[in-house]
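Encoded as structure tokens, the following chain is the form predicted on its own, with no partner shown.
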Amino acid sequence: MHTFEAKVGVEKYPVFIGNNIFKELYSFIKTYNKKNVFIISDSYFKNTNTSYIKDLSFIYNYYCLFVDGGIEAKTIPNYEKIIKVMVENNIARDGLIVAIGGGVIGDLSAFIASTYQRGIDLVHVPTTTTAMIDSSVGGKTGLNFYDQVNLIGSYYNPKAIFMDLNFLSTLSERDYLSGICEAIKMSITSDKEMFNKFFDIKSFVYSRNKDILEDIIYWSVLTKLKHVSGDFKEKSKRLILNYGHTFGQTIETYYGLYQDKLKHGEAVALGITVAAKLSDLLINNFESKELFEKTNELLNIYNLPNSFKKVNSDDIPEISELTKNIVNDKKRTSEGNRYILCESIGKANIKIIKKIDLIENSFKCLYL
């Protein structure tokens, strides 16, 4: 098991990555008032007979509301719906809300922390790889809005994150590559030892070896960290996160919120290919086109889309409504968008670009 201390902005907060820690788990919710703990579980840990389900039973000493984990969860209606159980369930201030589930959970759960009475504790328990390795860290919440990712949100810390191997075990292929993809995108950005081993740990990962798992959600988490700690509002060092993601969101906005087409780290596997195209288109030397054709090669090991013909669809998007999707992107700023560019694999830095048929001739390499 890895335990340690993150620091994010000037707050700071244990995190644990292992196998069976849900007795640390329980041993830290009970230093709350038992009437003031308020769960928030995707209500697949309701239904399931999962042999590690019976360590989490204790959620039913506290007062435990199920939500379904899809993406339809992260919506002011429900926000609302859920205020109003806290509210008649008496939770005060000092209470305590635990969010068990995926990154819509966490996101759901985190805003709800970070509003409700000006904020009240929140514990991360994050059970899918994307949700460990990316949403669980770093203080972001949101809720989705006017067809758009997180348009609301808030930066709230948690008092602790408990992240437990057993639950990755139950991930259909699709939800677990697309949060391995996380991974991948940070090595790209910051570590090319790191990319050079997902390489070499290929059978691993696809039989969900624990201690690589945990090795690669444990240096996942540091590496996020050392983009967040000190720009926690995401004013200039942390942007290198996004590496990909202008354009996977743009992607992700045109087949729509409430679909099954294609998976947010799937959109982050198509981003991160045009953000390397771009690279290439910009820097043009042998570095460049390395990055380019080495992104390809990983993200075909592992299954992930770096093209539109592996999408789960016949409805392909032209290039003209992805560009006019990117226009709107939220991260923008009134210069212009911000792109991740990399000189290299593991050298990345931020450039605005406004030259629209440049980031087109990026998008091409989609098409083919």
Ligand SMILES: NC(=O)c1ccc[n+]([C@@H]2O[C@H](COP(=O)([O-])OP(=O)(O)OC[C@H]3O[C@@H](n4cnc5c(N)ncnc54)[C@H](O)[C@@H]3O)[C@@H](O)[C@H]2O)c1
Second form
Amino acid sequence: MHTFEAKVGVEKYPVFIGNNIFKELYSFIKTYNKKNVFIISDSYFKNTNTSYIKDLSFIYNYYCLFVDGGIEAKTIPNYEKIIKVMVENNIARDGLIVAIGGGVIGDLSAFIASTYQRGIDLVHVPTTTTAMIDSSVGGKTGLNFYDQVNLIGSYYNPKAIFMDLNFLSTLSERDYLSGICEAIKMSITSDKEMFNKFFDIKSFVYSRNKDILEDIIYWSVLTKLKHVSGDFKEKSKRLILNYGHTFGQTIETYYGLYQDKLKHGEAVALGITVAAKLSDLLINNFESKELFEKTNELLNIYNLPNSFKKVNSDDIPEISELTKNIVNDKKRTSEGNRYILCESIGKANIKIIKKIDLIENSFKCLYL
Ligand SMILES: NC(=O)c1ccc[n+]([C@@H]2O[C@H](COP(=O)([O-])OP(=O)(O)OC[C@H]3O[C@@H](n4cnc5c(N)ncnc54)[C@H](O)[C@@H]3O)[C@@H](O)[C@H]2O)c1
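Having seen the form predicted on its own, please provide the structure of the form predicted together with this ligand.
All chains and molecules follow, beginning with the one already shown.
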């Protein structure tokens, strides 16, 4: 088990990663007044009788609201519905929200926590690879709006994060590998050794070996914290974590947020393919070619899409549809759009690009 303190700006909170850590979670929750604890859990845990679930049964000692996962849940109507239930149950400002679920439940609950009575304590209990590797750490909250991913959101840190590896045993293969893509992405921008390791540990990842998963998650959380700790509100260094996101999000938006067609992590996979191509078009040397080729090789190994042929839909967008959304990207500044590029595997930086034809050419690699 790994237990350590995350430091984000002036805030600090404990992170637990390991097997059977529900006891630690229960001890933490018990420090709050029982009637002010509000649990928001993915409905998956209501309807399943998997072996680890009995250790989670203490949640029924508290008000527990089950919400369906899936990106469709990150909406204003859902936000409103949950806030109403909290008001009806008199959840006080010094209470606690416990978010048990994947990135969707985490993002939705964290947005609620950051706004309910101007902020109530929050604990994340991430249950998917995406949520453990990425979304529960870093304090970004979000709701989708107007067909755009995370258009509404805030920055809000939890009081603690409890990551129990048992959860990952029941995740569907597609959701499981989608989350692994977030770790692959971070290795491309900041750690060549880890990137190469992903080639060697393939069989362990596929068999969901808990030691390997704990290593990957621990490495990912530390790597993310390194980028986030001095740049909570995404002014500079943190932006590197968005490698491929500008492209991934425009593709995600095109598919209308329907997870069956494209999972969030699959959109990231397509996005990092385009980002590697853009880096290669601009830099055009041995390292940039290696970046593009090896990114494709690794995505193939982990069954992640690197072309539209591999997306679970016959609907293929026109490039103009994709570049249109990029103009509205949240990372845009008044000088132009900011892109994260890699000079080589493990080395990323930020560049402002105004030439839209260069961006269009980068997208072409997804049509092969
Ligand atoms: N805040 C951030 O920094 C950040 C970073 C990355 C992604 N995200 C967000 O995360 C979301 C995607 O997260 P996700 O992939 O976890 O999606 P998700 O929360 O929808 O979970 C995927 C599916 O797995 C099910 N599920 C959850 N836990 C399970 C378990 N242990 N066993 C079996 N099934 C389980 C859910 O019901 C759902 O159907 C997106 O909305 C994305 O925007 C946010």
